[in-house]
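Only one chain is given next, in structure tokens, and it is the form predicted alone.
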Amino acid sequence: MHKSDVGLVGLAVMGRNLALNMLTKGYRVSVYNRTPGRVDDFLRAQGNNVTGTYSLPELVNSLKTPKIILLMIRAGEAVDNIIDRLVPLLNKGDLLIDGGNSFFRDTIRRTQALGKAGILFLGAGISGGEEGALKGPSIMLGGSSCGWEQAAPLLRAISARAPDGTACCAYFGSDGAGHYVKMVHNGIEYAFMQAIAECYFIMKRLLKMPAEKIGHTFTQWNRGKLSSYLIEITGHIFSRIDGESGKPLVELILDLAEQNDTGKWAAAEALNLGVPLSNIAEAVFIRYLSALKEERTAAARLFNSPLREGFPKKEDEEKNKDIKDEDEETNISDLENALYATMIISYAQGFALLGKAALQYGWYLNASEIASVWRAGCIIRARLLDTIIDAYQIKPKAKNMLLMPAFKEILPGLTTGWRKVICLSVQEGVAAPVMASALGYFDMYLTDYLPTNLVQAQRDYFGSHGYKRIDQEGLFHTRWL
């Protein structure tokens, strides 16, 4: 019997589907899940070069050796009772690769408890999605660095490939450095997604665009600088039609977006190290609001909400026609310098918030390199990554993009429209809260002096907390009655 090149635990859609691609690569794998009979339905579509298995210990023995196996389930307590399961079956020089979304502190501890055993270990974020994992996906390791040449030739056939041929899988440092990469790509995803929705709303509500043209325009935007993964689906989603209704499938959807947890770390990781990431907070708050619907549905007839759905009074209608009639194209011009701007600004907190992890946890996230494994394969994959790894070559230790060149030609363009969209929304009721705090993060990071010296003084006429002076050298306190 032939031994396999890799074990897979997990046969999941991303799990078959890794294990899929690396059949196409020229692999053999042997494959695990818990319930047997997906294992049975994998062998019976994929007979060549596979192994099925249905214990740990027959998949452990159908391995050549050093063994490595790839962990394709759900972040938490399941992977670390895999893993206690598997250690007394492996031998040192072994390597276990997590491949789902765990949180990076978790990868830290598993690499520092499996590396007292002998066995090698990598957290590896994984971004595609299932046709990522298929196709190629973007691979961002941390860990062993012994492992990381062991699985070198595995994950990087498996990866995607950007334009100029290099593989989208990099390795960014000790313990749980890849799995803090592929948080933070997360956080920018939750803030790209949401600024899109915003955009969404603004065309539906306020210039009245039907799903088709609002299709069209985001179509329209992917051909240009906006260019990106989740402009190019949006598109798509926009002219799937219901087959029931007749109706576009996007407008029968619950206003409800769920998550995993990662959008939820970075903003709380971003707290702990002191790192501005508004746009990616806000984001998370947004799908916390979107929860509450009853609420929500509640408050809207409260309130009389002129946006309720099926509300729109005769005024509210020729109101919204003057918007929508003003200029439609000056409008969707705003729309697209405001989106761009934001996802400008969500990267620079992302990138901000990578260069502060580097220093806290010695890990080496050179950000030009970051970006160079997003370019394919992955959600946030965007046309704008060029010019973020150009930059980030020319200045590499650049504390926030913003204080680059490129970016200093790029966002002034920009401002214009950006205000006016945060203007209309507000006006009018129709809420952008991604796309006005990248504005709030834009204004407040170009400003010299903030009003936050009230904020000090204030601390110290309540607290004696003291306050530093522009004028003296030292601490002082004020008896300020």
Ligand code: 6PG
Second form
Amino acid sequence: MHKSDVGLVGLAVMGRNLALNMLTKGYRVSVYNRTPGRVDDFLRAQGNNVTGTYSLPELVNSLKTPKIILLMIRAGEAVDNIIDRLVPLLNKGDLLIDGGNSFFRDTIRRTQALGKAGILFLGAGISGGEEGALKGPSIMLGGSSCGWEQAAPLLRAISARAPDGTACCAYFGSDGAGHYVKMVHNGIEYAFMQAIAECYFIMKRLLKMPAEKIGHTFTQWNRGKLSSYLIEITGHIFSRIDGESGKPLVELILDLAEQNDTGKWAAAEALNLGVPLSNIAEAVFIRYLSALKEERTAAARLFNSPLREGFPKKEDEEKNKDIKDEDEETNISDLENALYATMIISYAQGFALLGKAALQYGWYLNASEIASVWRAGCIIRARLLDTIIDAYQIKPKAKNMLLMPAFKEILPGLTTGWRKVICLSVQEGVAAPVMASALGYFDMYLTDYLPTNLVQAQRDYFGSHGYKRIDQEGLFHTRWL
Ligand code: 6PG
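Would you mind giving the form predicted together with the ligand, to go alongside the form predicted alone above?
Let's see the whole complex now, leading with the same chain.
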């Protein structure tokens, strides 16, 4: 029997599609799944070059040496369980790759533990959803450098290709580096998704645009500076009509956003490292707020909120008559600028966190290389990344994207529209918290004297914490009373 090049554990949608991707690239794959039926289904659909296995020893025995096994299972305890069962079956120099959204600290712990047993371990952040897994995801790696050498040809072969032909797959350093980069990727994903949703809310609630027109606007935006995967799919989403009701499907979906843990980890990590990651944290909080559906419904009734679903139809229609086409065009272009600026700030915050993490954990996190790996295959791929790559190539050590000439060029042209959108949203009560938070961050970051002098005075007043002065060296304390 031919031995396989690689083993794959976990045939849920991501695992199955990655296995198919490897097969397409000419690799021989052995598959294993806890529920054997999935292995049978996979074999029925894909007989050639696949070995179906029904136990971990069978999987391990079916592989060439040194063995490479990709784990595509739910992050958390399940990964530790599988590792514990695999280790006794493996030899020194064999490689395990965790392709799930694992917490980077778990990956650090696992790399160390497996390293002691002579087993190589890689934490792989794999982005791109089902389609990416099948056609080429973006792959962010950390862990054993020998493991990377061993798996690089395979991982490069299955990853997405950027427009210049480079594989969107890179190794960023020891232990948890890859999963850390993926965690930040997901944080940016959350912020951008929420900002897009805010634009939709404004288009729907303030500009009274029907779903079809909203979809058309996103499709138009995708041809310009906002060009990105998330804008593209948003355009598609608005064109889907529900077969039964004849209504746009998106309008029938419950407004309660769920989440796994990556956005939360990114926000918590920013708090731990002291990095302002306000856009991403805000986006996480809005998902939590959205989950309070019952409370929100009660509050909307209690306050007789004018933004209650379907309220008040007549007046809205009257108001709608006043929105002329030219006004709408201006509003749409303001909105486009606000969203683009928010997108820039979200990336800026994400890269600032990565910069701090590189120092904290001793990883080589080259921003330009990370941006390069995000150019294709992943959920946050966007035209903006080309500008980010160039900017970081010129100033690789910049502490923040906003300190780079490229963004000094772009951002001032966006602020008028951005401010108008936020003013409108505040005035009309159609909240746009991520776009507003981005503007707050921008304004504060560009201020060389913040009102935090008062915060220091207050701290000193009630807690004798002391303060520094701008006109004298040293630490001061005042008896304020
Ligand atoms: C990706 C995504 C993916 C993520 C889902 C859902 O890069 O392909 O980030 O890894 O798990 O998009 O994430 P949430 O459930 O947290 O929204």
